[in-house]
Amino acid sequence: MASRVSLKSKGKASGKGSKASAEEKSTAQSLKEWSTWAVKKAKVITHYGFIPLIIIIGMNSEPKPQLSQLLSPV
């Protein structure tokens, strides 16, 4: 299992300026989701594609193998 990073801030937010912090707080979120979903998506379709992304370079090489010939481990 894959351990979670927590990015919360320690101590108390002032009274004053917490307008401010609220926004810079509401931008942080944002921002840690969407980085978050990129990652996963990223995981996903790196899981998915390198196998097929090698063979596609391989049958795009010189000399032109076949599928069968790229996929054979001999």
Contents of the next structure:
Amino acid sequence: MASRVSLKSKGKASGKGSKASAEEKSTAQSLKEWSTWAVKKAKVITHYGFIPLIIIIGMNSEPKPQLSQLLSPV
Amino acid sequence: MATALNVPPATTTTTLPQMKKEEEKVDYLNLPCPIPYEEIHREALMSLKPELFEGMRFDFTKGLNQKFSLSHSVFMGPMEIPSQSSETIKIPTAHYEFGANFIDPKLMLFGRILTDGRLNARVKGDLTENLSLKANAQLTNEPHMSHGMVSFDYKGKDYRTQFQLGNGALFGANYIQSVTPHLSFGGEVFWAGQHRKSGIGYAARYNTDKMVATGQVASTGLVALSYVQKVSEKVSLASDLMYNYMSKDVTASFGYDYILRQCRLRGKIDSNGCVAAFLEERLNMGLNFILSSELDHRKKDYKFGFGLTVGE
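Structure of the form predicted together with its partner chain, given the form predicted alone:
Following is the full complex, with the preceding chain placed first.
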């Protein structure tokens, strides 16, 4: 979706200004937009997945604990 | 024969003083590795800034194996929110926090998540023998309120250097070097892109077995000096002075730290009229009782807290 937005703006800009400056602007803009999109996705993934990741790594370490030990309060 | 018998003792008595002198002579090529730059005030912070809290706190840590443990923590009490006026605004809150820790000599993962969706994550790993990576993040559901910071630490023979990257275009680097077996000097630079601020700072630390003295100056206007004296095995006294030469703000504090067999008692008194004490009492193996109090006579804000910690 972000890439479609940038293509539309590239089309409009090339219609108005010169082609060389439009391409430079769009590569810098698309790079910034992609990196912002990547950082946002990474933040959501870390937010939901960090604690499950620790639990998975912990449950696979030696000596392997039982699943019941994970859920029981004792 | 008598002379032959006499000769060895004479040589030993002359070599002993020589050996002692060599030990006392400093080997400048073999200095110990200094403490990381951000821990330069470690002893003073441990004594003077315990984790004071207000309300009730209950922590339960359950170890599943040597390296992996889960923790459940409940907190009920007023939380202070920063306000512009001189009055402190407190809002009663209660939250439950679930956490998981994985501690390995090479990798340490620490995560805590609260009921309101805030995540506190810390990662510390050794990439090679001397290079280690540390990252920490506080993520929230509110937009633009999350922070993250990554740092790369390199440990040399008698120096340490660190490079940090944070969100909001925050860059920092610091370096600390041991100059004698007791003295080390360090410096740091940082640049904050979002606030368009940059700063440079210097620090020095002198420590022996009995005392630690540190000093730190920064271009943000901060001057911090601290001195910790270990009076005996169980008692240590600390004092600290913070001066901001831009805002002309001075705070001096003096504190004590008693580490006894069944408890640890820390107390401090401040030049802002604040007296605080923190007691951790070991009732039984794995059961700790915590009492915390902070009396701020100037603002007339009195905070008392109690808690229980179960598990290691």
